[in-house]
Structures are given as structure tokens and as C-alpha cells.
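Below, in C-alpha cells: the form predicted alone, a single chain.
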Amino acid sequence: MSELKYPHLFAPIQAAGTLFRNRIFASPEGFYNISPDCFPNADCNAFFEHKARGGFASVCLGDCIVDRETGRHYDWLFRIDDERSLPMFSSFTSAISRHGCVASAELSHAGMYALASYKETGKLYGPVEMDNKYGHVTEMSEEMIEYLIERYGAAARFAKQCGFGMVTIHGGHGWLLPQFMSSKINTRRDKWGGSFENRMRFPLAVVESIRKNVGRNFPIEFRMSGSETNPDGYDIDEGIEFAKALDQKVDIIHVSTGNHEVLEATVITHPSMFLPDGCNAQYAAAIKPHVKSPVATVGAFTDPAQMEEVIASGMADIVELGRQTLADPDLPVKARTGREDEINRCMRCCCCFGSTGEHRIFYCAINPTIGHELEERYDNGPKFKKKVLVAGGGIGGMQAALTAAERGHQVVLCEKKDRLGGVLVCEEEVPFKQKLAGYISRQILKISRAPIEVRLNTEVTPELIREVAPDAIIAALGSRPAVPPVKGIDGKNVFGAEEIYYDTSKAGENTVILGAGLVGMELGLTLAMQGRKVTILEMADAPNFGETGMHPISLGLELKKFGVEIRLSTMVTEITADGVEADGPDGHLSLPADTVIYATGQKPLREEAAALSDFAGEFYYIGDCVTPKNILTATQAAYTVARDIGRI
């Protein structure tokens, strides 16, 4: 019988004398497809339970409003001071806790950032009186401060009739309880505020609150920031004695970083893919020496061996994952079983962020089930199995291939280039995106694994479909960077982005960029980051970053500080041999450059796959060759397609 590889992450621990087996949690996250009254229904349930399911020691429920009048920041977050809410609430504990999983519920109030509250009152309550970004803030009275201490312990007492297991009090990134911890907000002259022990007095009565409510042997965490890092913040210091204060009156102290409302801390508190894995481990291992109670940490994990090493060397007792969570939710089962070189690692690309905030439905680039799991679970497999050809290997194709294969059909993949990986491989090099190349190469050792015959430097034509003879194609050729109609394009010093990604020594040390989409923008970065001089020039009147919610603000963050310049509203008129003529808001333009780069989008290849469509009977497009999008597109259609293939 073979040792576990990583004995400290997978060792129990026990608090307020609940067994968690491993030393994994899923660390609060909120669900907004729900129910009008803001209550659980079957698609949270299905969405959470696969992190059971996978292994997660634990599993939180986040944004649990513990009073719905004052505290909602939007006006989708859970009702658990409504106590209509007890059978949904309790389904969704019954679907996490029938795993050997212990289910948790955030408890939260905004304070005076409560924004829905506000739309709907008037009324925005905090521990002072002053103005913040959404009004005025009304100073809470002594009557409202206990109120909402009560309110806090109904919310626990209620929790642990649903069936929860835990609760986790919200005490970080700005809400209500560091805004009383706050020395910076907090200036109250009576007892709850001023002094620390006066700041602390209102967070503690509310752990007091839902101690008495649940009982020992009922495990509280509470979240905090150990820094809020930014200057308006406290810093790890203070963080410090915040957790002495808590030291023994919570079970678990889960240490995060930064603040919500302010845009430099929150892509620090959601780690951006220009920031190290575990990066915010640093604020739990500086609180640790200071405290008896389990430490948790949290932040851009995705490594079993770097989860082991947090573990093994005292940083934290416990780590907490959270857009980790989308990506695998088997995590946990992979890496105690020695898969985890199958684990689908996160990108950090906030694809998840884009689509909860366009459409409130969690969605991962890379992990096509999110925001499909009942429709998963209750598939039953195609009725016929087919023969199925995949024209392109790039992420839709490959993606396909797979989800085909794990369904019974005999697929043939074919990629007319020497590898699989398509258009993004031209990107692996890249230091912010070397997520981006993990996901390519473990999606090519999936295939390898996989019951796929795999043809390269093989074109899909009408004698190659005769001689495959499939029942059903799914073209997925892609596309061609789209040529801008600009005198001087075809100048020895005009390259199109793609040529610069896979030689970057080609590009001069002044560089101008045509179009500010992703692309024109990565690449600009890049080309920053190795010490060039970068313009970017864009005819619309602003950036057009993609549906990718968090990941513009730390893109442009990183833009800033390596000093690449943005001109909107620009149009290039010529390119020549020392630069760029364009006109822009203040007239001609001359920008001398020794390089030009277009990045202006891509041309699908339609007709090309087209070509193919009268060779089998079942017949799909799919990615870049339909419309050129991102990564969730291409994965998300792959994935459904091969799907459908064999149903009928």
C-alpha cells in the first residue's frame, strides 16, 4: 500500500469538535442564479455539491445576509434572515453534508457600502457619520449595533437548524465589522469605537453573540483581512493584533487580504494572473506565530505540492480555494489519488468575475461544466456511438475530442499544423500567461490518454473525409488575423501580433500597437515588460477588454506602471518605414516607431469549414471559425456539441 504524497494536506483536523478530513476548503463563495427570494434552489445545490463531491473538507456558502434592511451590497445575495428560507436552506446542506463534507454559511453585512439596501431605503448605516462613494452614511446608534449583534446570532442559530456545520463571519475586505475595527473610519467617542479595545468591542460581541447561540461544539470562523493593503488600510500589523483579539473566541481564523471598494486591494484580494500562486500566504504565516486557533490561508492556490509545503513548514493549518474551486472541483480526489497532473488549474483569467457580473451564472474558461451541473448529472450518455472527426487542434478541437471520447465515441483528431494547441500556443512564453500554456499542455496529455487518434501536419479535405469516413465532423479550424486595409501594411517593419508573440526579439525598441483590444494590450505589456517603448493606438473611443470582469483592472494596473501608452479615438492613415501617421482628438499625429504591430482582431475561417459540411450526417462549427471570441466560448460550444453528438 503506497504513502499519501502530501500527508498534511490530506491529515484531519478537528474544531470545536467538528472532523474536517482534509485540510482543503472551499473557501466563501456567493451563488447569484437563485431563487426570487433570494433563496438556495436546485442549481446552487448542484454547483456547490461537486466541490463536495471532489473532496473539499469544507464548503461555504457565501454573501449569507444576516439582516436584509440594512446590510444587502446587491440586492441577489442569500436571505438567511428570512425563515421561509428553512427547506432550501436545508436541501442545499443535505447535498454538501451527505458527502462527508461540512457545509458553512458566511454570515455578512455590508455596512456602509450596503448599496441595495441603500437603493431601496434611503438609508446607508455605519460606524460614523460621513460621506462614502454611494451617499450619505448615517452614524449607527447604540440600539442598532446591538440589534445587529442579535441579528448575527439569529443568523447563526438559524444556520445550524438548516444544517450547516459551520459558520463563517465575514470580518474582512471592508464590510460592516473591519469598518468597526477600522482606526482609520471607527472615531466614535462612546465605547464602540476609538481606542482598539473599543474598535474590537463590536466584532467580539458579535462572536459572543453566535457562540451563544450555537453552542461549544460548533465550529465559527471568522474571516479577516490580515492586511487591507492599501494606503486608506490597515496593515499587517494591526492585522496581527485583530487576530490576538479573536485568538481562542473563534475555532478558525481564515486569513485573506485587501478590501472590496477599492480596485487596487481587490485585485490583490483575488489574485490577478500578474501575481505568484499563494501570494497572500504571506499574511497567514505572519499571523500564525501569534495565535493557538487554526490559521487558514487563501489565494491563488492551485499546486497540491505548494498547498503541502503551506502546510508542512506552519505558514496555515488550513487552505482555502476559491476560483480553484471552478476549474477542478475534483481537486482534492486527484491529488490523494496521484492525479494531479489532471488537475485543470486555474488562469486567473476572471472569465468567472466577467460572467457572474453580465449575466450573475458562474462560468470558468476552461472548465465547460460550471454552470451546467445539473444538466451534467443527469445526462445519461448518448444513445448511439459514433464516429466523430475534429477538424482543428486548438482549444475548441481539443476540447471536443475529449468531451467525444469520454462519451463512448471513436474520434479522429486532426491538426494541420506539427502540435495541438492552436492559435494561443504563440502565447506559452509569456510570464503572465504561463497558466494559459499548463492548461494547453495538460489538455494535450488528457488526449494522450484519452482513446483519441490524433493525425498532425494533417489538413481536413474532402479525400481525407472519404478515407476517415465519419457520422459526425465538428470543424474547428479557427481563424486568420484580420489585415487592416492601412497604406504601408505590407512594410518590412509591420508584423502581425501572432509573429511577435512567437519571436519577440523582432519587435524594435519603440513600438506602436494598432488596436487596444486583449491582444494589442497583452502584447503591448509584454513587449513593456522586456524594456520597450510601447503605443497603443485604438479608433474607438475606449479599450475593448473582452467580457472579463477583474481582469481589465489589473491589465490596466500593469499597463500603468510599465508606462504603456493608450490613444483613443486614433485612426492610423499610414505606415512607414520610421513610424505611424494617424490622425486623433488633437490632430496629426506623427509617431516615429521601429516597429508597427497590428493585433486588429481575426478573420473566421467560414467558408473553409463550410467546404467540409456536405461529407457526413451530422456536421457542427464550433470556436474561432464561427465567431472569434475567448477561450469559454470555444470550450463551452465544444463541449455541448460533442454532447449532442449521438443523442438521436
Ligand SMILES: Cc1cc2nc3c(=O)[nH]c(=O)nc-3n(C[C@H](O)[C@H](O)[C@H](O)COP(=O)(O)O)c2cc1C
Second form
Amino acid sequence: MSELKYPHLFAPIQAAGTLFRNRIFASPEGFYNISPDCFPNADCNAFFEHKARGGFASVCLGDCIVDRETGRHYDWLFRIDDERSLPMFSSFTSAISRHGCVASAELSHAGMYALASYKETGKLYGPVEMDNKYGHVTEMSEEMIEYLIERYGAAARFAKQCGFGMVTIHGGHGWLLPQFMSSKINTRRDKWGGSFENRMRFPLAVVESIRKNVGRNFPIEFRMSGSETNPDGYDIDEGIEFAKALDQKVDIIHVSTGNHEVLEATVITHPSMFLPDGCNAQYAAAIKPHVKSPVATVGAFTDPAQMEEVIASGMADIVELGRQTLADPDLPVKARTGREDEINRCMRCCCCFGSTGEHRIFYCAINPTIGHELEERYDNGPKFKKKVLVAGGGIGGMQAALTAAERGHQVVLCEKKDRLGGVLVCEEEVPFKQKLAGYISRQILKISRAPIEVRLNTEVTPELIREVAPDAIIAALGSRPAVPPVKGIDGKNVFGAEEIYYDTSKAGENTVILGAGLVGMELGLTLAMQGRKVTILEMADAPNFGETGMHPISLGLELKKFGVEIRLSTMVTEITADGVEADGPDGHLSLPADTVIYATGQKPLREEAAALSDFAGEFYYIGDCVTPKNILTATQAAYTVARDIGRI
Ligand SMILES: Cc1cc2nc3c(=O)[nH]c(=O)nc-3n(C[C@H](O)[C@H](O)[C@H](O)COP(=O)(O)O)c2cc1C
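Same protein, different condition: the form predicted alone was shown, now please give the form predicted together with the ligand.
Below is the whole assembly, all chains and molecules, this chain first.
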């Protein structure tokens, strides 16, 4: 009998003669902070190497394009069709495999959605001639199909030469191969379309070409959408048939879901915070009884116990993690060594997608090392140990205290209130913010285990600083709600967002919220989910979602579902006992409301922080007391400042 807590999760699995040390794979992820040549670089290697070091059995380099000229949906995708990249890919695979982890290359072509190629060449190619949202699609000729089959094979051969231990064929999410598989799209009349057999001809020929190039003893994983989860795509019944056709021709059938080009579906492919953990395992489970090849599942996994159950119950043989590998690349090691309560669980805030959209760099709100992995490698710790006083036990203060303590400094953490957590504690009861609540509790747990002296109900004053006598002070005092200067704002029916978050029963049945930022919209959704009528008024001409990647799509869909109305370019002129007077694009508005809530931003406690600055040699401001922003900004500043202490 296994002595492990998760024996199924940590049981090795073999495919095509390759041993995978456990059942936890890092799912394909692209990486866009790369050179103009689109080859892996040191930043890329360090990002993926951490997952290998953290115990994943396989790490997959996403979206390696097999034919750059016709197949790129985005400019910054790896070029596996260019053999100049040999040393860069080889250096990548070495960084992974030296940790006992299998490096995989995801071979991809976007077909009729190859937007970046289209921008360069003015041509889009797909199974059939049509017009899609990007432009005119030319039907692929037979020669082009044969050429691409050969390109997939050549890319796999090159991947093997570079040291990859597996290839993952991207046959999901609406790209080229599923375009051929789809009965709705692929109505060709030649041998490449129409009947099921004809529609599977191209994907199967790709598999065969790859097999010829890599041999029997080299695993081929096929990533497919079990269901495309939208009315224009295919459903799980068809997905099962595709999987049956691929069975035993590939070594792992990796069942993802959805379609990148359909908004409603892409927030299922990358499950939003409104969906439960492991929500897509049902598709792998539906396919599994029909095939002999091992089946992998993916989507919103964060909890080793749930992952163990998925494998133990036979829903799937392998669990693949995407965003969770950013939140905590050490998940496998922590789960295996009984430290699962320290695993940082992905909140699905989608800040990783937001930061890559803005900067082409992945950051993670709750893991400040992501995006800075190389710095970690060359960091030798502080030269001097110091006494550090952290003023404020919110998101930033907690991270600063933890990082400073980890680095051997003596830390005192003071919080004015009777508990740690700061302003976001007010959202702990919100159903779709349970991961945030978990994050706050976990930080508190880690603090309780660290050599940190916590003083609650303690305001940092000059007297307290003299008593503690720190070498360094980190001011993490936070912010206060900004009260908009509107006539009637002091009425009995008016509340700040934080107060309502703490106690939603204070809101009446008909609520108007001032401000369509994330706080206002998420509060509006919370109240609407409880059955209230909610209208949000915003002065600007667009809601402000911050850098949250796909979150705006899912939040927008939820707001629509629960009937929350957002009125843009609307300026409130007065709040009365009966509602709100405002000027909007169509003139004056009188909106009846029993409750008015302002969510119009936060005011930084800068002066309060500055008042502490003369009492220690080193003084740092972090988080909302500098500029109120978000969890990412607070944790990154906290981590960095705490790491800087004691260097000189
Ligand atoms: C940072 C990031 C990059 C991704 N890049 C790719 C990619 O290149 N190819 C791909 O097939 N999927 C890609 N995905 C999707 C993931 O592989 C995974 O299917 C998806 O995120 C759902 O899993 P999760 O809920 O564990 O994040 C990416 C996801 C993330 C978070």
C-alpha cells in the first residue's frame, strides 16, 4: 500500500516507452517575452524550468508554429519551422529534462484564424472558401494540405533533435485541425472533407507524418476540444467520435474544451472565476470509456485532493494545469510532501492574461516571482540581517513580512484592525471570490508559521517605532474609499462599496452604484445574484476592468445574465432620498433607487505613511498608500522591497 496521501496522482505513467514521474502535467503555455526571432530565451527557460523543478512530470512549450508564413494567429509564437533555433530550443529542453521532467513542444497552426500571418501576407487559409471575422479565407489546395502534413512531421523531427521528449499536437480550441474535423465548417467535396472519415483524414495524416519522423518510442499527445461548448461548434458526442478515431494512434489524448474565437467558449477553455474547479473534467470522463490511450483533463484545477479523485475515480489518467503553474509552480512537490496547505491556489483573476496583453510578460497577482524568474536564480540573499517593521497587514504588508522573514530578517508586522487581510477582507463572503478568501487565509497561515511578530489592534506611531527600533520600515498603510463630491452623498441611503460588501443586507431591492470599475461591477453582480435590481452609472465612456485579461469577458457575460445595467458617460448631479439625478448621453435622468453605493476609487494614505518616514534609516512605501491599484502591484512591490533590504 502506498504511503503517499495522493497515491494515484503520484503513480508514474508510461507512454511510448517514456516514463512520466507522476500524473501532473503543465499544460501548453506560450511565452511572449521573446526575441524578434521568436526563439526561446533565458527568461523563457527560467519560467518553464521552475515548473520542472517544482515536480511536474511534463512541461509543454505552447504554440510552436509549424508554418510561420500561413499559421500564426499572433506575432510572438515560437518558430519551430526555423532551424536557426536549434541551440535555443535545445537549451530550453535541457533546462526542463535535467530535472527529470519531460519537455513537450506543442505543434500548432491556426488555419483560417492565422491573423498575424494574414496581416503580413494578406492571405488566410482554411478547409473551405469563406469570409470570416478577419477576412477572406482561401480553400487549401491539395498541395498545401500535403505540404502542411509534411511541415508537422518536420517540426516533430526537429523537436526531437532539440531534445524534446514529446510533442503535443494542437488539435483543439478551433485551430486548423479542428477546422478540418468540424462537420459545420469542413464541407469540402474531395477526400479531405464531408464525411467523418474524410474530415479526420488530415489530422490522422498529421499524426502519421509525425510518427514517421519520430518513431514508435516517442510519445505523441493530441490536444483536442472534447466539446467546443458553443452552438456553432461540435458537441461531446462528436468529440467522442474524434477521440475514437485517434485512439492508439496517439499516446495521450488530452481533452480540453472550447474555441478561442468564440468569447462564450473561450471563458470555458480557460474557466473563469464563476466556474467551479475541475469544471471541464466531465469531457475527459465522457471520452475515457471509449478509448484505450491514456486521457488527460485540463481546466481550473488547483486542489491536489480533487486531482487525486479525478484519477482515482477513472475520470482521467492525467491532470494538466495551466494558470495554477503560475500561481504555484511547486504544487507537485508541496502536494507530495504534505505541504498542500501552503499551495498558492490560482484565483482565476486572469491577471496573467492581462499582463501579457499589455506587456507580453506573464505576471501573477499572487505569485510575485512570476515574470522575474531569472532574478531569483541569481539572488544570493541579503548581506545583512535587519530589523524590519511592516506597518499595515493588508495584501502588501503580509507579503512584505513573509518575504522579509524568509530572508532571515527580524520582522514585526503591525495592523490597526483586529485581523490581517486589509481592505479585501470585505469580499470574503462573495461566492465567486472564494479563492481570494483562501489566499488571504493562506497568507495568514504562512505568517503564523514564520518567525514574524504580529501585533494586531496596533497603529504604528512614532512612539511604537521608537520602542521597536527597526532598521527599516515598510509602510503598507493602504487607502480609504474616495467619497465623490455629489450633493446628497451624506444621505442615509448612501453607502461606500466596502460597507455593503461586509453586509449586503444593507442594500435595498433597487440599487444604483456609482462607478463601473471592477469594485463597482463585481459588487453590482453580487447584489444582482441575490435578486436585486442593479444599475451602475459611470462617468467615462467605458467600464474600467483594469489589466485583467479574460475576466472582462466572463464578468460582462455574468452581468448580462443577471440583468445588471451599466449606463456610461453618465454624470450624477444629485442623490436624493428616492434615487439619483444624472445627466447622460440622452439628457437628464431620474433613477429611482432605495440604496445608492459609491465605488469611485480609493484615496491613498500617503500623508499618514509619510509621517512615519523620519524614524528609521530605511523607509519604503508600497501598495495602495502609494497608488491604489490591485493585488499584483501590491504583492510585487512588497516582495521586491523586502528583498532589497539588507543588500547594502
Ligand atoms: C499563460 C498561459 C498561456 C497559454 N498558452 C497556451 C498555448 O500556447 N497553447 C495552448 O494550447 N493553450 C495555452 N493556454 C491554455 C492552457 O494550456 C490551459 O488549457 C488553460 O489555461 C486552462 O487551464 P487552467 O484553468 O489550468 O489555466 C495558456 C494558458 C495560460 C494561462
